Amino acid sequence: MKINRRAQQRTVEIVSNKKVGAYHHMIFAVGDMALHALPGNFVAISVGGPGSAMVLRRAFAIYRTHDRGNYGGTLELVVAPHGQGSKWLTALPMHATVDMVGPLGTNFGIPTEPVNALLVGGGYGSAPLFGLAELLKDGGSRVDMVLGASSAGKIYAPLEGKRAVNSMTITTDDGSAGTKGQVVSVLPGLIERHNVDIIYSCGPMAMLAAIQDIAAQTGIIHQCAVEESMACGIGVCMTCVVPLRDEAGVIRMSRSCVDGPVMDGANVLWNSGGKIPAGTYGAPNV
């Protein structure tokens, strides 16, 4: 696969930069990029500024997007202030500007028909599963959704996410919010008592390989987007690769950037360790 078509590399406008709670809400004007983005696409950040040592970009997921207003096109991300190229970008003013390519990467797959459908979301990794639930409900499908995290203060905007979905249901490592444990430990039920066709997940990988398991054993669809560092967003530098299952069974390391960051759940070899699958295509025999 190649790079997102629809991808373009500008200079763009922070219009706005609130925290809240843990995390940076940030809106950039960013004109006709806004209308190509889709749920499960991203965008790449160069930071650090002229003459800095961060040569990389920094990759984050598409939270929503306005084609329209006072500044045209908008595209919003959240962002966790974390490493050092995330501190600088949530540190920035209002009308600010940086460099931006987007979108990237896959998408996330909108049944044609209404679907139960079950979105899970860890952390700020849940951002691209409200713009999600929006398109599944115009569509008439009915939505549940899951936000999890260590704390209270890590779940992103819990009643923004109510008003778009049918139920919502937050659980917490610590049991300072809703149910107190990890997000798979209340997919089962859910599963059962909203007759769920489809699993939409965002969060961290330990956390997708436990939902790809339950999708296995109950027969669901999952499809996930997977988080990797991703070093360059445009397929060069092979830093992002997971191993995946193709449709003729062959095991290739896939880029998440591109042939990614929204995969099918039963292709991922979730199991491999960090390291090179046996019988990978390309890889020597050892």
Second form
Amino acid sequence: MKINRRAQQRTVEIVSNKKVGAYHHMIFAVGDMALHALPGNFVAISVGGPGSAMVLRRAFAIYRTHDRGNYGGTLELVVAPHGQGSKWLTALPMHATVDMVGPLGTNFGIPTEPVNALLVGGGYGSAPLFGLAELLKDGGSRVDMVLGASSAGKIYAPLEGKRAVNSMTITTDDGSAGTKGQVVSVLPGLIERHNVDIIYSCGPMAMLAAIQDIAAQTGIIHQCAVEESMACGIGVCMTCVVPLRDEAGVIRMSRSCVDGPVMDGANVLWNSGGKIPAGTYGAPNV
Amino acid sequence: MKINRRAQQRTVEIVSNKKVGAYHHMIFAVGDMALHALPGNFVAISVGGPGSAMVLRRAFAIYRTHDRGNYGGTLELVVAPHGQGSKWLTALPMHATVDMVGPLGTNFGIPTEPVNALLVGGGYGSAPLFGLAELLKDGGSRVDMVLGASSAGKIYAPLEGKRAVNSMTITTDDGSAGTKGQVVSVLPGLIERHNVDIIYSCGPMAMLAAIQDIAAQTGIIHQCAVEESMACGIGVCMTCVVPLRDEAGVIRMSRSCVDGPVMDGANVLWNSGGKIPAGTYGAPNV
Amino acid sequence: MRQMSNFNYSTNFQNAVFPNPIFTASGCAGSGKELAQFFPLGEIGAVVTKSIMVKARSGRPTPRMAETPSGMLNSIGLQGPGIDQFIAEDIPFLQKNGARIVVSIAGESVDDYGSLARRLRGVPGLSALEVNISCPNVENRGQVFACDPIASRSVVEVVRRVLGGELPIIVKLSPDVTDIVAIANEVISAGADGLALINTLLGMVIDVDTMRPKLGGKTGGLSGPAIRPVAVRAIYQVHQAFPKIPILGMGGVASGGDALEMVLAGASGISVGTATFGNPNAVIKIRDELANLLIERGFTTFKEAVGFAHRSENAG
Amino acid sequence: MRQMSNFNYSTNFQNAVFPNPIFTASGCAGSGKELAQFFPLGEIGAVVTKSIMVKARSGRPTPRMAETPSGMLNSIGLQGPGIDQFIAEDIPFLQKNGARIVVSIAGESVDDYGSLARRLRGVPGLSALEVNISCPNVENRGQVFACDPIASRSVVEVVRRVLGGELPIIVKLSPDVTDIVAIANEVISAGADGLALINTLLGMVIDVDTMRPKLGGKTGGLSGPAIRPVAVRAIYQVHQAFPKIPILGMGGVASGGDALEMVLAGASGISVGTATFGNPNAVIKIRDELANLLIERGFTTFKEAVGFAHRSENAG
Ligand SMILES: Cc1cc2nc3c(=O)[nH]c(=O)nc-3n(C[C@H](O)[C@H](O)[C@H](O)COP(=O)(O)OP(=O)(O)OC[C@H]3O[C@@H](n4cnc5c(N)ncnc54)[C@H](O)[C@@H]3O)c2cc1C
Ligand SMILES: Cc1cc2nc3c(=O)[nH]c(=O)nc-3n(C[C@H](O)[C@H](O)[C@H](O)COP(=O)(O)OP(=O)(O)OC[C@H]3O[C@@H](n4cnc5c(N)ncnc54)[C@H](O)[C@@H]3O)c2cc1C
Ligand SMILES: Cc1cc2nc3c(=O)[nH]c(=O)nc-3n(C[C@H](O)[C@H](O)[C@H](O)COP(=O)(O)O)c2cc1C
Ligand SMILES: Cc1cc2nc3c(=O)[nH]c(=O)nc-3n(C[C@H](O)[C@H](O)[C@H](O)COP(=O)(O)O)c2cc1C
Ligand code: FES
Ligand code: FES
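Switch over from the form predicted alone to the form predicted in complex with its partner chain, please.
Below is the entire complex, every chain and molecule, led by the chain shown above.
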């Protein structure tokens, strides 16, 4: 329960904004914010400009960062033009500036020894996995990746990313790329084939829940980056909570912006179906 | 009490946006909306784009129009970047589009015979006077012009406009251009010198009221374009009213967007000091 | 609009039937003439006229409006020509232009409402009466009728008595009350056929330059998208309590999606006010967008969607 | 800030003195730790803590928020650790970090408020108590205390009795009432030293895709710039009626100009809530902007500006 100590607020410049499939790959000149970001962290961006009716920031998982280059430190995002906020952001021209707070939240834990890791991403959920893959490979781990989406255009998998992993499996709901179906359908086979020790995942909550079911059956560690509606991103509003079992076994409504987004999948009470799970700390006695 | 029958709503493209002193001179490709505009009319533009907190249009006096050119019919405005709406508008790039309703409101009446006309503009209030000057000159009238503002940068007087009039007098509050002082200080002299038959004016309400005082003393006709806060611009909201004496002598709170902006200065009850003037139709009996 | 032909868009408030549920909001459509410039008035469900009083009124001093974040304040003060001139001039224009007409009335006393109903009773071609009770009651220290259950009831009773069963009565409530369901209960038991929800919220803007209230009338009514969540809540609560009473929903509707929210919450019709100031064709745009959204969601009639947020809840 | 040295920015609520009038809003500053990451907590007037209850509370199910035009709805449901853990952990952190502390309390019964006051009475280093009465009263069919004059009075009486004259009591009112001046009158006569205006407005958003209420708790509290005109109006009305009672103003303040509006209307302090979600440094920005605006207008002390919109009116 603590805000990311490295978080800073600054005005950053867009130095690249390219449409890639259904997404925009955007690069921001962020100075030393880039130094502090770890895979799994996110940033929160003001949207709409002055006179906007949108009062809340939008959260985006950090795709990757570079400490130094033509523009100094840079930070990259993969953004889906979805509603008004993300459409405004992806429509910005080069050199436009935005107000960014980051890095925020927890990061994926990196094992101290080489492991066999399976990285699973849904839609733009693939974004934080490529930086993670690099770190894992650097540490000598085997990295296999599975990316799923509704259709081919919604798979974000840049060539260098594909190359950096030991294997890449694609699934699409409509079969327009890779295996037809959802990511979970291919997981059991991959887990067995590659003797997976740990699963890292990022994507829609329903996908994460399904992955946890598989992880639980096979006893594999599962670190997932959750995505709950966030009003503040910095831990002050209590909107972004998920039921999470703490070390002492107590279930608490925990903030996914400071106790997450990366959480241990085994500790999240999935499928609480829009209810406070029975036994949660402070739950009404009904 | 009738909406301008020629009004239309359309998406129009910005084909030029140049900073001139304190203002932006903006040209819009408006198709046949240009055909229907008369000096004194205004347009109403949506500001802020999608997701904007600004729900009301902004009104702008039409500076001039051209029926045909590279961009078809065009319409020109002189916009002061003042608050959020006008700043948004003036910051738009070439080829951006805005939603425009126009032409709206009443226009300056043109005498059927040649007259000696004095045109008085305050700040961007000069904008509609240049088109008017052209029409008057075409009809054989003598046209003298007085433009006033707080300082030189706020005088909008393009060269071709200056050339088109018989004389041009400038006043500024700080003396940074022309005579130091307010426009009204030079009016009595000009009226006498040029034997003025009619004054046309456009600018802040206080200026119009002061001009009307002078017009009343000398018995000269005074047509002025008023500027009240407008929520709709098309006559449906009743926010933009000014107390106006109608032909039957009845004072009514009349809408400056449909019964104006151009009104006969002698019929407006100036200086009612934020009150409903006694005797107004429907006024409370207190 | 896809498949528009198979979709039944009509709605009704008691015996008043409308081909579609998108109306103007009282005080936001002028006399109708001004909008007729942009679209044929018969194209929308109905024109709700600006609240008319017994006598002519000059309204409040200017400034009468202030823009606020996603909304605006107005203090028009019910400027209007009085009932006689209104019946002589405005009604015939609307009829000639094929508009269905809902006349909004406002009074300063219970008697005023009775007189207005009496004058309107015989006028042919009206669809319904909207009774605006958000007016100061001069007989009761200027307290707004809509904030006082007893005064609200008295107004509705007298209008009901004068009209008999002829014209449906839609009573327009104020959100500025502790318990809107309680007020709704009073006016329904006094004979209201439907409710209009919501009128504006009382607000104020202070001009930081003059350092005084910006509006001539000091306070004003807050409207526009800013208040939509309050309107949706009011509609939801009242529909939950009185599922059979049709509601004319309003407050910040600017798109078909906004209208759909209110319909799902329980509105049988939607009035569009402030959005018309931003877009003269807003009513038509919203009419078309809402139809498309309903068709996309598989509704074959508009009425199936009314209050759906309550039903799916019990189901799920 | 120009000439900041000659400008007296301090304010007070009875015997509680603050170096400047810009506070956080209850429930919008976490436990203080999270904001301390962005600025030293001693830099602002005070930290108003999230409303604390007797026992730990899990709050409401998710989704707990929906963005709305120029605002947001929240239904947190007062999630928190309970008074004991709060006193043991949160207060010491705030003290160590040099924050002036206003503790907000919330209860489900009149007794709860008494117990909370009793627990806090002895805690050193508190500046004032904010009493949040916008909570359902479980002993009275869940009606919100703040909507019931009698219940509001009872709460304030018990807190006053327990505290004696030690800590100033600021009572936070709900705008969802017919007559906020009447409620203010009750709580002042029951012993309130100041008032906090306003809490959120009750609102609802319906998700047009799921066709059900968007929030887990169905209704939520509307905050942000959308409600500012309602807040300014409430502050103006209450200050007019009780010019000697200090008001902590809030509701959509996002800039120094917004804060100034409330100060001119009658606020002796300003709480910043939703704006912090959009900008972690909002409180600091607003503190500096307001000081500049006041200095520009020729004020030499903050207090001269409080309620100025009323004074200039009588003058002009
Ligand atoms: C930790 C985290 C990481 C994210 N990473 C990415 C990313 O890498 N790329 C990307 O494109 N998007 C990402 N999102 C989603 C992003 O924050 C926005 O929610 C999304 O862009 C939609 O915003 P909008 O303004 O376009 O839509 P609107 O519908 O206008 O949004 C309205 C409100 O609902 C919230 N909301 C809408 N959809 C979602 C959602 N799926 N999850 C949470 N809140 C939602 C918005 O934040 C906003 O407050 C992430 C969200 C979180 C919480
Ligand atoms: C008939 C008419 C003609 C106009 N012609 C021009 C023109 O040619 N060039 C130009 O730059 N401006 C003109 N204006 C003023 C213009 O409409 C805007 O009011 C101005 O640009 C300020 O808007 P904003 O959004 O920048 O300021 P904001 O302060 O954000 O405006 C907030 C609200 O106040 C209203 N408002 C603010 N200032 C004024 C004002 N002086 N008069 C009326 N309403 C105001 C706005 O319309 C808006 O609704 C005209 C106004 C009217 C009524
Ligand atoms: C300028 C203006 C004038 C209004 N006049 C009236 C009126 O005469 N009678 C009435 O019942 N409501 C009146 N209203 C309230 C609207 O009918 C409507 O209830 C309210 O504005 C909320 O809807 P909106 O947000 O779509 O505008 C007026 C609103 C505005 C903005
Ligand atoms: C997420 C959230 C949580 C809140 N929690 C509380 C609370 O615990 N106690 C309280 O008195 N008010 C609470 N409020 C209300 C705020 O303190 C404030 O009165 C209101 O939000 C209006 O101010 P704003 O527009 O600046 O946010 C909360 C508001 C929000 C948005
Ligand atoms: S988003 Fe505000 S606490 Fe997590
Ligand atoms: S601006 Fe609406 S009537 Fe004139």
